[in-house]
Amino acid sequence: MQIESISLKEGADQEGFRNAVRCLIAGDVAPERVLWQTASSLSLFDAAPVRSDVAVSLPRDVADLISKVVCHTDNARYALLYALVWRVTHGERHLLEVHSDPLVFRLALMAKEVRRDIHKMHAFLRFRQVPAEDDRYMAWFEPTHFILEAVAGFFVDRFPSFSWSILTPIGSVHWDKTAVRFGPPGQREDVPATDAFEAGWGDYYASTFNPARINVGLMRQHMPKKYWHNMPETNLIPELVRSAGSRVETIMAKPVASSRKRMPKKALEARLDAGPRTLAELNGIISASEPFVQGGTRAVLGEGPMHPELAFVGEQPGDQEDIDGRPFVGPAGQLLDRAMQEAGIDRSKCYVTNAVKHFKFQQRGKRRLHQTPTMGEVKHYRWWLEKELEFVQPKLIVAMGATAVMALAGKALPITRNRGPAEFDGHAGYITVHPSYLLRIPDAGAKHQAYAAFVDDLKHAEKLAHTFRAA
C-alpha cells in the first residue's frame, strides 16, 4: 500500500490542510494511505503529487469545525479531520449528527476545547502601556493551542485606533492600525511589566469585588492561576479574600437601598432624542448594557443583510452563541442551517436574531444550563427586538418558538393553535417551532417527522416571503 506523507507547517496550517484535502481527494486516497506530518517547510508534500483545483463541498457545520480543530495542539488533529471529510463525502453527509460516533466525539471535544482557549484569551489577555509610546500598547499571553490567527480579529475590531503586539511562546501579532503581521514567538520580558493604567483599574476592580459571594475553588475554575501573571488585578486577590468576612459585616450594617429596575426604553431616553438613528447604533447600546437575565456574560447580536425577504427570531443565545458571540452557531443553529438548506433557504440573504439577547442560565460545575427566559424578562428585551426589526426591515418576520412569539407579538400564544402565517404589530409573520425542540425529541420516527413539518413551515415562509416581493 503506497503512503502519502504531507507536511504541513507548523501550527494551525488552514491553507495548507485544505489544499492537501483537495489533493487526496481528488486522488481518492484513503485515510489509511496518509500520514500526516508538520514540517517548518512551506513545501506541501515531502513527495508531491500533482495538485488538484477540484474543490471539495463539505457542510458548514464540517467546515466550522475543521476551522477549530486545525487550531490544536494534538499531533492527530490533521489525520483525525481528514478521516471525518473522508466519510463525509462518501456517503455520511450528516455524520456530525450522530454524537455517539467516536470520531465525531473526539473532534468535537477538540473543538471545544480551542474554543474555550479562544474565550480565555478574550477574557484575560491584558495590554499594557509602552514607555515613552502613547500610541503603542504591548500584551503577553500563553495559549495552549495555536490559536493566534483565529483571536486577531477580534482585537483588530475591539482595539482599532491604536497599535499593539500581543507576544506569546508560539508566535506574535503585531496591529499598526492598517494591517495585521504575524511574527515569531516573543519574551515575556519583552512586555512592560505594569502601566499607569493599571492602578485605576485596580481600584476599580476592588471596588466591584463581591465579598458576599467569594467561592475561590470556582474562581480558580473560571480564572485559572496560570493567566493570573499577566493579569493586575489578581495581585489584589489574595488580600480581598482575607478581608471578605470584615467587609460582609460592613455591607450588611449598611442600610438597604430601593431596588430599581432598568427598563431599556427608560435607560435610553437620554439618546433617543437622538438616536439611535441606525442598527450599529443600537447595537452598540445594547452591547454596553446589562443583561436582564441570570448568567448573562455579552450581548449576542443579530446578523444578516438589510432589506432581507426573511428575518429569523428565536429565542435567546445558548452556550455556544454565548462563546462566539453569534446567532445560531451552535447545534440547534446548525440544524436550522440544514433545514434552510433543503427548504431552498440561503442563511446569508436572511437576517438571524433572538429575542432575548443575552444567554440566561445557572452553573452547575462546569455546565452551564440554560434556563428559559421569564414573560417579564422577555418584556425587558422587547423594546431592542422592535427598534433592530424596524431598520432592519424585513418582508417576513419567521417566530421560532414560544418565546420569540411572545416577544413579537406581545403575549404568549400556543404554538400548536398558532402555526402558520401570523401578524406581529402590522407586520407579516409565520409561527413555527424552535430548532432546538426538535433535537429534545427521544424518538427517532417523531423527532423525522417533526422535522419535515418544519421544513415545510420554512419553504411556506419562504413562499409567503416571495409573494410580498411580488406584490
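Rigid core: the largest C-alpha set superposing within 1.5 Å between the two forms. Bear in mind that the values here come from a model prediction, so they are computed numbers and not experimental data. Numbering follows the first chain given and starts at 1. First, how it differs from the form predicted together with ligand URA.
- Met375: CA moves less than 2 Å between the two forms after rigid-core fitting.
- Relative to the superposed core, Thr297 undergoes a Cα shift smaller than 2 Å between the two forms.
- Core-superposed comparison between the two forms: the Cα of Phe391 travels less than 2 Å.
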Second form
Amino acid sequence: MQIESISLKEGADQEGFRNAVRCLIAGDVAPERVLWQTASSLSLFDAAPVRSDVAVSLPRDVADLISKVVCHTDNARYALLYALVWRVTHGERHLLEVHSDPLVFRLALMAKEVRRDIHKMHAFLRFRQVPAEDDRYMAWFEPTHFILEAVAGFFVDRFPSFSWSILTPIGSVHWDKTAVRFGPPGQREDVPATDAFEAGWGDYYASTFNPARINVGLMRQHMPKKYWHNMPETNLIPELVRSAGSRVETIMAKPVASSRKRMPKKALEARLDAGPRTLAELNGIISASEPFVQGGTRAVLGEGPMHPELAFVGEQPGDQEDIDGRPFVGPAGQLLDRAMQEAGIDRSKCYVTNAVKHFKFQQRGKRRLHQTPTMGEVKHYRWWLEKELEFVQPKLIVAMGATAVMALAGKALPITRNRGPAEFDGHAGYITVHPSYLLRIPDAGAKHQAYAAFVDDLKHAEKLAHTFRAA
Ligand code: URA
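Can I have the other form now, the form predicted together with ligand URA, not the form predicted alone?
Below: every chain and molecule of the assembly, starting with the one above.
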C-alpha cells in the first residue's frame, strides 16, 4: 500500500487541510493510506500542491464541524476529519445525523471542546491599557486549543476603534484599526499587570454578582481558576462568596415590590421609554438586561441583514446557541440550514432571531435541560422582538413553532390549524413548525414527511416574500 504523507502547518491549518482534502479526493486516496503530520515551518516541498481546480462539495454542517475540529490540539484531528470527509463523499452524505457513530461522536465532542474554549476566550479575556499610550491595549490569554484565528473577528467587531494585541503561549493577534495580523507567541509579562479600568471592572462585577445564585463548584466549572489572573474582577470573588449568605438574607427580607421579576421590567421600561433609536442600541439594552427566565446566562441576539425578504423567529437559544452566542447554530439550526438550502433560501440573506433571548434551562448534573418558556416570559420578551423587527423591517416574518407564534400573534394559536400565510399585527407572516419538533419525531417515515412539508413551507414563504418585493 502506497502511503501519502501530508504535512500541515502547526496550529489550525484550515487552508492547508482544505487543499490536502482536494488533492486526496481528486487522487482517490483512502484515509488509511494517508499519514498526517504537522511542522512549525513547512518548505515548499513538504506542502501539498495547491489544487484550486478541484471542488469537494460538503454539506454545511460537515464544513462547520471541520472548521472547529481543525482548531483542536489532538494530533489525530486531521486523520479523523479526513475519514469523515471520505465517508461523506462516498455514500454517507448525512453521516453527521448518526450521532451514535463512533467517529461522529468523537468529532462532535472535539468540536464542543473547541466551542467552549472560544466561548471562554470571548467571555474571560480582559484588555489592559498600555501605559502612556491612550489608544493601545493588550491582553494575555491561555487558550487550550488553536483558536486565535477563530476568535479574532469577534474582538475586531467589538473593539474596532482602538489598537490591541492579544498575546498567548501559542501565538498572538494584533489589530491596528485597519487590519488583523497574526504573530509569534508572547509572554504574560509583556502585558501590563493593571490599569485604570481595573476598579471599574470590579464595581461592575460586584453590582452584577447575584449571591442567591452562588454555586462555587459550578462557578469554577464555568470560569476555571486558570483564567482568574487575567480578570481584575475575580479578586473580589473570595469576599463576595464569603458574604453571599448574608446578602441573600438581605435580599429575601426586602418587600415583594422589589422582587427580581418586576425590577428588570421596570428598569427596562424606563430605558425603552427613552427609546432605542437603532437596532444596535436595542441590542445593547437586551444584552445588559437581567435574564427573565431561569438559567439564562447571556442574551443571544438576532443576526442577519436589515430589510431582508425573510425573518425567521424561533423559540429561544439552546445549549449550543448559549455557548456560541449566535441563534440557530445547534442541531435545530443545522436542520434549519439544510431545509433552507433545499428550499433555495440563502441564510446569509435572512434575519434569524428568537422570541426569547435567553436560554431557559434546568441544570441536571453537567447537562442543561431545555425548559419551555411560559406565556408570561414570552410576553416579557415580546417587546424586544417587536422593536427588533420594527428596525429590521423584513418583508415577511416566519414564525417557527408555538412560542414564536405566541410572541408574534400575542396569543396561543394551534400550529396545525393556522399553518401557512398569516398576519402579525398587520405585518405579513407565515406559520410553520419548529425544526426541533422535526428532530424529535421518532418514526423515520413520519420524520421524512414532516421535514418535506417544512421545506415546502419555506419555499412557499419565500415565494410570498418575493411577491411583496415585486409588487
Ligand atoms: N431553537 C430555537 O428556537 N432557537 C435557537 O436559536 C436554537 C434552537
